[in-house]
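The form predicted on its own is given below as one chain in structure tokens.
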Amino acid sequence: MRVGIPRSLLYYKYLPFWKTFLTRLGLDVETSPMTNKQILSWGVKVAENELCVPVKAFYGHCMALRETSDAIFVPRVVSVEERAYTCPKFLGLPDMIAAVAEQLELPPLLTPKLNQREKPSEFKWQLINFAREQFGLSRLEAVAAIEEARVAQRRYQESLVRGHKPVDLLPASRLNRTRFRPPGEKRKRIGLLGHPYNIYDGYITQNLIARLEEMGAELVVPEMTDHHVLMDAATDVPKQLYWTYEKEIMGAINHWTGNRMIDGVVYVLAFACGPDSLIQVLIEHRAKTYNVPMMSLTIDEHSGEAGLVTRIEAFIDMLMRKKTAA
């Protein structure tokens, strides 16, 4: 049985775990191609207008897998920690895709429910039950698959903390390699802030990572900091945030500014994303408090290359003038 994993949303965060787990269950795993014009167009045509562009791209990636996969992996990720939730789009994603599956002639969906809101140990049992009910495996076989997947995920995260970005580690994930870097020392250390599915999808962001690197930026991303450090730093707000992945973003900006690690911040958020819009106010306040220049980039399916390039060039020039004046 061949299972397809869409190269969108939580792909950049959990691919090593999911691929290892499913392979260990005896399945052949493939991922969809990188986002391109055709994939995004497919998603935009079928998805509701109110959805953010990463979710629209996810629809397109599911369509890209329909000819080569016997099933598509679309987990329902409700919660990944106690007393918190993920974004509502992850809770309803299997239902949204299932609603158009027949119309789009998609293969069957594999939709394990993952919810750790009450107890972290539930994650393990939910995957065990998924393996037993879907594929008839024993508890021991399922546990072995989970443990091997955890090892793969841990190694991936350790590589990120050592300074790599997900697009450097995941197969065929970088749209374009950096073609040119300014000679001499790197002059600007920029924190690239946002969800992995926003900042690492090179097509949606108009190849933002390579463009910043070509302008002489040394990029710092949230994944380069240990998860527990991010969670601890995220507590420096008046009220605990409701969404786990937004907490990671707040933890990153708090950690970077508190330790004077960056010269500026570029925050990438998707148009129509409620949680991102709410924490944007907190991020801007934090950057202003610590006198760190910040630029917000809002992306959607209509984002143009020329406007993005002009804005990041102006931001980099401003950082250079600020550094020279200092």
Given for the second form:
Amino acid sequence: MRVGIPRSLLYYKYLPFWKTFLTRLGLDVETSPMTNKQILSWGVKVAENELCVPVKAFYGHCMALRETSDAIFVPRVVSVEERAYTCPKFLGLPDMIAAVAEQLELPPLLTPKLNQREKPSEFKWQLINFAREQFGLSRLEAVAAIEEARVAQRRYQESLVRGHKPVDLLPASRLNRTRFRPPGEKRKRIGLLGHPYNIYDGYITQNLIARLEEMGAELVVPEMTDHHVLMDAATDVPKQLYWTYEKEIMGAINHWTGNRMIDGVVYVLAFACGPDSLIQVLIEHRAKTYNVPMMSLTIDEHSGEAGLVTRIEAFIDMLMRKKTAA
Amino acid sequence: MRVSTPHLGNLHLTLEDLFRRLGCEYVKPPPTSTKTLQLGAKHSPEFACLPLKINVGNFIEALELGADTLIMAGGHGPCRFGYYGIVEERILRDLGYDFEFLMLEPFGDGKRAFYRTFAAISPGLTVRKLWKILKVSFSKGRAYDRLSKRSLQVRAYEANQGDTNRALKAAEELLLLADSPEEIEAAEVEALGLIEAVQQDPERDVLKVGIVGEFYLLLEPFSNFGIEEVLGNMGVYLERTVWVTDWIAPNRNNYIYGYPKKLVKQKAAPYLDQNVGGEGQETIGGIVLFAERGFDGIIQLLPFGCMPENIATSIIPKVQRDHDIPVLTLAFDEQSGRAGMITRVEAFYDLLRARRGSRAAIA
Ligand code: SF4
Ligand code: SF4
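So the form predicted on its own is up there; where is the form predicted in complex with the partner chain?
Below is the whole assembly, all chains and molecules, this chain first.
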């Protein structure tokens, strides 16, 4: 059986785990193509208009898999740590896709529920039950699959911490290739802040990474710092954030500014993103307090290339002048 | 100490009672107005959901009136509400205001923290005394809810437009003066009597519409341009899923709404078998429940970009097909206008009328 993983949303975080795990269950795994015009316009057409662009793209990726896959993998990632959640949209994603499955003639969905909110060890049992119920594996076989998947994921995360970006490691991220870079002394350290699916989807962000690097950015991204360090750095608020991924973002800006790791920050957020709309206030406050110039880039399905280029050019120019002046 | 907290529908009636009993001065923010909203929107992030923007506006206006202690409800997600307070505090401090800020976290989180928040505004408060006060004030809140629930239904049948509103106002005033539990009980009976006394036209052929959606939009008439009154005046009988007292003291039974949580979730399960925060599941479950009771249509109200409701909206087309019930979805933000709402509601009304006509023709 061939199972399709949409190249969208949490793909950028957990592909090594999922791919290894599903392969070990005896499945033939394929991923949808990179986001392209067709995929995005499918998504925009079927998804509810008010949703954020990455979720719209997810619909399109599911459609891109319908010819070749016998099933689509849409896990329900409720929580990835104790006492926290992911974004509500990840909680409802399988139901949202299921509601249009018939109309779009999608193959059956595989929707294991992963919830570590109450107890982190639950995660293992949730996957074991999934493997047993859906594919008739024994407990031992399932445990072996999980272990192997964990190793793959750990390796991925170790490479990230060594400085590789997810797009350097995940297959076929052609759109983000940087063609040339200015010499070292002409570069500025820029923190690129945001959800991985908003930063690394080259089609949606219009090659943001390559553009920034070609203009002289030495990019610093959240994935380069160990998860625990980020989480620790995010604790200086009167009440802990209950969204893990937002907490990583807060941790990143705190860590970067606190350790003087960046000259400026580009914060990429999706139009109408719920969690980001709130932490934006805290992020702006932090950048201001530490005197780090910041630019917020809002992305949606209409983002025009021209506007984006002008804005980042102006921002980088400003940074260049600032350093020379000082 | 001059305490304030944002508006939420008629909650200020209950709060007035509560703060009086706690012995602290309640700085009631001026009634929410377009100015409030503009003020809030100006200082809030663009994509923040509407309730946050109105909250910020209420807080600013309260601070201008001299409030020095602000209270905001908390929570744990997954939707945005539980983190509103932290962000609101940041916004207000960045504007240069000086105040005490208290987050009231749910009782279930820790009785001590819950008690301490009240003790901070009411020196000398004992746990026992707090319970007694909460119990009495809450019973008043329940009475206000029962009155407005009944008036939603009576308004559809009123013989002279405006009678129900007048009766409700008089009824609320009766309760305002009641002090002891016995007085509150007696006042409620009398108040309900005023609403029942509204002259009605029982022959009227009313449409039945269920209102579902996000709690703030459902509870705060300012945010939805008084949609319930508009519908009531058109002769539409209304029920809705969210009520102030069911919301502030969540419990299994949803006393005012009338359907236990478990049943609502059960009805939502075939479409949304997961709590997604806010009222996502309540919206889906509510649609199914109203449809099963033969309602003519459903109106879903939400702030633009509300995550749980956007999830529900994504699923509604399927619920609608399965249960053959029309659903009108209305999203609101600071750019929305009353005229737009009315046009859409009128068109929806015509659609429901036409459907009734054809259903009757078949029967
Ligand atoms: S975190 Fe924001 S961008 Fe990501 S799925 Fe949720 S709303 Fe969309
Ligand atoms: S339910 Fe919706 S509108 Fe209300 S706070 Fe949550 S996200 Fe915002």
